[in-house]
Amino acid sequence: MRSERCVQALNGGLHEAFERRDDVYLIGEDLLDPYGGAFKVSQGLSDRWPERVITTPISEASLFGVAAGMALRGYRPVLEIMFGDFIALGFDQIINGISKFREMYDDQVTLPLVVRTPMGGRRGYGPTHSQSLEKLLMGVPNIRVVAASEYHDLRAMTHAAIDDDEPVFLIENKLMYGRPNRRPENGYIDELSVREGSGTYPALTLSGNDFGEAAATIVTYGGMLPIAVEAATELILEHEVFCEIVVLGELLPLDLAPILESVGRTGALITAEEGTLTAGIGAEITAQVTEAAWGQLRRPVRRVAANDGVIPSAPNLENMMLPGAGEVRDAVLALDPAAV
């Protein structure tokens, strides 16, 4: 198993993709070495393949249009949007073009476009550089929304996104970049048992007691993974309460199977996301689980998310806005696990 940080794994995956495919191009702002992108995921690519790394002016709407055109012409562009907040500038291209071209042209074209972008706060970047907007993509047909996490195989996830014939939005949490990309060894990460789901972008299910009796299923993704693990660890050590954590690899289309499997064991569901609460991804998950497994839920579902408001720059105020391990812990304890 490689010992590398998440930024190195993502960067390595891009280098490997450039090596094995000559139709892969990188397009975005401030990509050229030695800078190599704002978070260094693209570092080294322009030195090795200068003709296939296209640095651009600041115009996200234009970038989406150019990348879509390249994909229609048979290339596999990887579009780096420097901050996930700026996907809003490309929404017309996404909703009225990228997501529709294949069906509009009667399946005679594909659009193998990857949009890589960092999301999330906790770095003091303020209201317009700290949001988690992936929920805005959830109602768009014919695209994939993939959530990278530090427990997923990020090299494999990068390859899968580039090889995918559907448009893929690869969401990367900012805090994840500097952390180790940790993969299960012999079915474990530290003391947590890990089961990997099926599919191209599999979910991971974690357990602190080898999938014995548990009080709740916590469904999360991306940057909320370490927060959910911190909460689950505290629940074990301080309250002797065990939970299962389902870490989604793909948000859209949503694979309910690993969630339903876990809820079938625990009978309780909590969702945890860094985006705002109203109309969040957690709302969609809880609605689908309630429809599919109403009889298995023994407690009301609970959602943990950011407050509905603007994210401040000041660290103490930002921490008050975004969900932490305490909120996840309290959501579990509010279920009264002793009665489950």
Contents of the next structure:
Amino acid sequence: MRSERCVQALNGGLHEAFERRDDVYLIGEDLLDPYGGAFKVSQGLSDRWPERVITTPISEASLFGVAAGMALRGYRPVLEIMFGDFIALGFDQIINGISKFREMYDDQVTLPLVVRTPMGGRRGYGPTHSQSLEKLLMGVPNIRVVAASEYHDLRAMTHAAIDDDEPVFLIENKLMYGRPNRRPENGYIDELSVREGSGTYPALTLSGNDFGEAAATIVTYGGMLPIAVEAATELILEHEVFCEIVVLGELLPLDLAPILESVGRTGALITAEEGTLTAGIGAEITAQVTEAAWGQLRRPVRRVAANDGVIPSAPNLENMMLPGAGEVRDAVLALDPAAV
Amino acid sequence: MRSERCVQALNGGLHEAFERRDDVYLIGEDLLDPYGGAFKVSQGLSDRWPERVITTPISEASLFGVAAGMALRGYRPVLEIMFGDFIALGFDQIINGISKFREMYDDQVTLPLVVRTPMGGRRGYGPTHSQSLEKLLMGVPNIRVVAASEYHDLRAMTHAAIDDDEPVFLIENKLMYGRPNRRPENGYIDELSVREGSGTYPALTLSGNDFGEAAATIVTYGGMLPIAVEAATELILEHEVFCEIVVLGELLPLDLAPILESVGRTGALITAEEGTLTAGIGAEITAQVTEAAWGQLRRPVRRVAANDGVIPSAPNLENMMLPGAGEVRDAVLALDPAAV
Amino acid sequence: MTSDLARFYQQMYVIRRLEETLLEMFSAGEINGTTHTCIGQEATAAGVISHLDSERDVIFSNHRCHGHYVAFTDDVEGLIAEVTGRTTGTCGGKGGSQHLCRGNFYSNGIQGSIVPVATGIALAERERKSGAVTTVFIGDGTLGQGALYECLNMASLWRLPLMVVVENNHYAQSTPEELAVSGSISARAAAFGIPTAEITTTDVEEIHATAGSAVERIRATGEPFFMVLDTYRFSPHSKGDDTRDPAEIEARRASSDPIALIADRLDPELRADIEQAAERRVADAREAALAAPVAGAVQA
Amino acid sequence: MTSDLARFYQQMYVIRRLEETLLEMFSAGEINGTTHTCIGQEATAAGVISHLDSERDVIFSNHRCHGHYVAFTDDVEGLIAEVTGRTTGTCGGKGGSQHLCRGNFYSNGIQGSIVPVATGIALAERERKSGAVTTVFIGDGTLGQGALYECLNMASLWRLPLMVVVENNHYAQSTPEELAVSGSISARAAAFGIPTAEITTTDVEEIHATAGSAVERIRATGEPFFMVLDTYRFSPHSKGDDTRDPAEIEARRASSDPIALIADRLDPELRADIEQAAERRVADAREAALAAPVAGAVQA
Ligand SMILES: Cc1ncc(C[n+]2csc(CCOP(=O)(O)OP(=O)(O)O)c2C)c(N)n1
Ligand SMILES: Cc1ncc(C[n+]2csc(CCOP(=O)(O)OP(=O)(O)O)c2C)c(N)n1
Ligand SMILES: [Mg+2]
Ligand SMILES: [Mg+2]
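Alternative state: the form predicted together with another copy of the chain, after the form predicted alone:
Expanding to the full complex; the earlier chain stays at the top.
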């Protein structure tokens, strides 16, 4: 069976959720059919449920608050933010509203809303349309940050986010949309064996040698998954070095168990993310893993990430700035220089 | 000589800068004399320079952009944001404007602006007026985050921020304002010997035993300084444990050298910050120090920070939620449980 | 059955005494943090909220929310307990003065940012066909926040049962209206196709009449309304300095104290009863709060 | 000396050919990323910007900035080199189509957020007493952004020499004006006490006249102005799908192509010369860009 593309899986998940629950609403810009959202994840919804799809003016700052208001009153709004870069406009609502209401109102309310948004570069969209800003959400208590990847069950992830009673930021990726949404068959995706974690947004752990001896764990998520797989494949084929890859589903609260489990086997950790290095998701992972697995780490955690700076429009400049398979590979090789 | 209070030092620095340069402007809410800003740091400026102090409507989101526009055209605006919690309103301008213009316009422009704002709790102001949100700025490339503390030369820091050609976020602290702005005399503040780092926003390293043997380094900044000093003092008096305290001036880019230097002596690191734990400044410090000082750390870095959650209004609840001297002390004692 | 007038007087008097008591308690060190009283502005709360049904309608208020809270919920006890950090407080001491929630009442301390949330609530209530009117209270200074205009646009486009009430007390903290508000306040809403009303009296009966037509219109059409009410606060912005001209404050106190304005219209005996009951209620609430368990006092 | 008309024709023709060429280059794979062309809207750029002095005045533009850029800087070559990612590009390939900067020209791709920056620039220029007019271009869709209203308020209060030009092409991406813009556009600015003008023609000479009075007024008074111009884009929002009714597009193409509208007013020979020169210039710029070093090609 040919897999559906990720955009279809996400879209399918939304259609199913709209069928299943009548408290689900979609709000955002340019949602109406036939347009169906800038990245087409929302296609077909407004034709089927014209009253539950609300296309909006360009007013991101307020849209976060509108979603919060609906959620306070018992609905399950899904807010589509056209480009992830625009979540910056909603930070006040996120920090001083959405993440506060439940706890500061002493648990009298819940905020079951989902913010869906595509992050990531490599399309030449330039400095304000290419960022991976999910790192900035990691410091906000009382929200969840969930990362879609092409190996996750994206239909299930959409349902889970909508059913969640906490505010969920569902981070998608622009390049992911067009790729097949692969799922393990008999425990494998291609040559990689896959273990699926537990929890609502399970992590996936991939191994090229059926969880035999491995030199390192690469923890990653979202749009970096194929890059990590490319690096791991090259390491096997050209260097006979095996790695495990942990593909996180939930970034916040950080799903530490599968990382520790893998590090318990490998003794070394690389974090790989597309956002800029400083204060990235790798920093928090490093801090938690270093404390929890102190005796097990042979070497300090290495972080692979984008250079701290602007993402240029020109393709070569953009490629130089964003982390690629080469950087992931080199980070693994640098762990044990003697071993290579 | 009695020291001036921190609010006076910051105010004095602004007065001096206004005298020294006629391209400095102050913008923000409620700035006009006799009110002189909600925390009085801006007092007397509008009486002396009525044309260079611009009191504004309540429009934080735009004020960041207004400051950017002035800076693009050769002025040196200082933007006062009344409570640090309100920087969330400016995140779009910060992320998609202020931090981008210089680099994305290929270095044709500079953005010499200063955003001054008080952070911190312990005054019962409640969830939306007590946060320490500077951690959220750490992930933004091309800006500087500078932290005022009561042992720093606050007049000099104000001058340095205004003369800086990069955008500077000068983080102040509400409780600090009322305290004396102490400076080392003959290398001492009270019983602590003080070494001052180099650079524009120097770190201070404090020692209770003249940089003799010490069990740990506590790295901190801003409003946590007196709490770290209290913990270190108690550790000396009641446990005969000596620590070094590194008080950072510049958080971003992170001033790593003084931390590494001290860790080279102590072999252990505690980070202490008032912001919430996850993805805090301690995470980035931990990641950098763990990588750079791998062989030197006896134990993993421990992070002391606020609980991940809302800062309650009620004093006891607030105290339980924010990190105090007890938590810092316990973190040090937990490093070497055998040694105590 | 109590007359409207008696009810207004009762509500305003309770709010006044409550807030005078809060200021006293501050001075006595029984409260920490901050508080923004609406002393002088009680008529906007009483006049508008008397048209709302706390079982159905929704209010989102701001930093200066005590009057709205009490007029809507009648929960003097929960409020005093909240600002004194008691477990019996409306939000268990977590929210404090400007972050209240009870039933259909919410408040938050970030100026302007409450309007989008109120807009979302109005949208939800429209979808639920509850017939609720959602009211959001803002000050003149909050007209500076762009989120308001984003929401006026959406409320108009989507025909939301949202009532925006501007309590124009002519100052934002220390900033007089003329330094912060250009042009015309009502024209700002009218430009988005929203009907408006503006009145310049602090007489609660007049406010009540104007608000009545507004609420009726919203209930009938399901469309938004924008109301600008003149008012004045007699006490400082929060607890601290007041940089306004004392003569101006005195003049407004003399001319437009909403409680004094209607006092003579009431039967003196009824009035005395109302006042005594209010005094007692506030004093009892203070005492009860101070006797209640301190939030977070006993650690688990 | 060239007449205004010839200059307008020349500018509009260069912009048109430039953008048609960009679309071709996209299809040919010579450009990646995105581009928003203003094909059909050239009159707003030419008519307004002809009153501005690129040595003194300042422009802040948006995602659809090519026309404004060329009308103000005449830098066809730098623009093509920028969008093709060449070291010779305006910003060395870093900015790309919607993040341009050269001299007194700036653009950025976040809707609405350019207005505060333009407001700060106008404030700086006022303080410098440069006499500059700062112009910010926004689309009808961008009227949804609250920052605009914050800035209208400040520009009015502070009397800033700021000109806000709304290019109303009746769509924001796929969203028609009636789903995104309530009430009256000019009334929104007028409510802040800002003078406005609104015209409903794409005739560059009429736009020029209206913009002339606006710029003159700003120069004379130092106060802001708000101008709403009717226009229409003939090409898709960026490169992709267009969900507008093709008949509507054809009708607007037939009735309001700003280039066709004035073509007959020119001497045919002059017109042919202008067209030929423009063709050559754009073709040469394309060739030069493609021959220039690719930004980031050789790593250090
Ligand atoms: C976003 C934001 N900016 C600033 C403040 C600080 N602040 C609290 S009240 C106030 C003045 C509000 O004025 P207005 O809206 O007129 O209400 P009033 O206090 O007069 O009732 C200010 C600036 C805030 N709470 N939120
Ligand atoms: C803050 C923000 N939200 C959304 C977008 C995506 N976007 C780019 S152009 C556009 C439509 C803009 O419409 P309008 O202002 O009318 O300008 P036009 O494209 O018609 O020239 C949108 C929604 C953006 N760039 N910035
Ligand atoms: Mg006011
Ligand atoms: Mg448009």
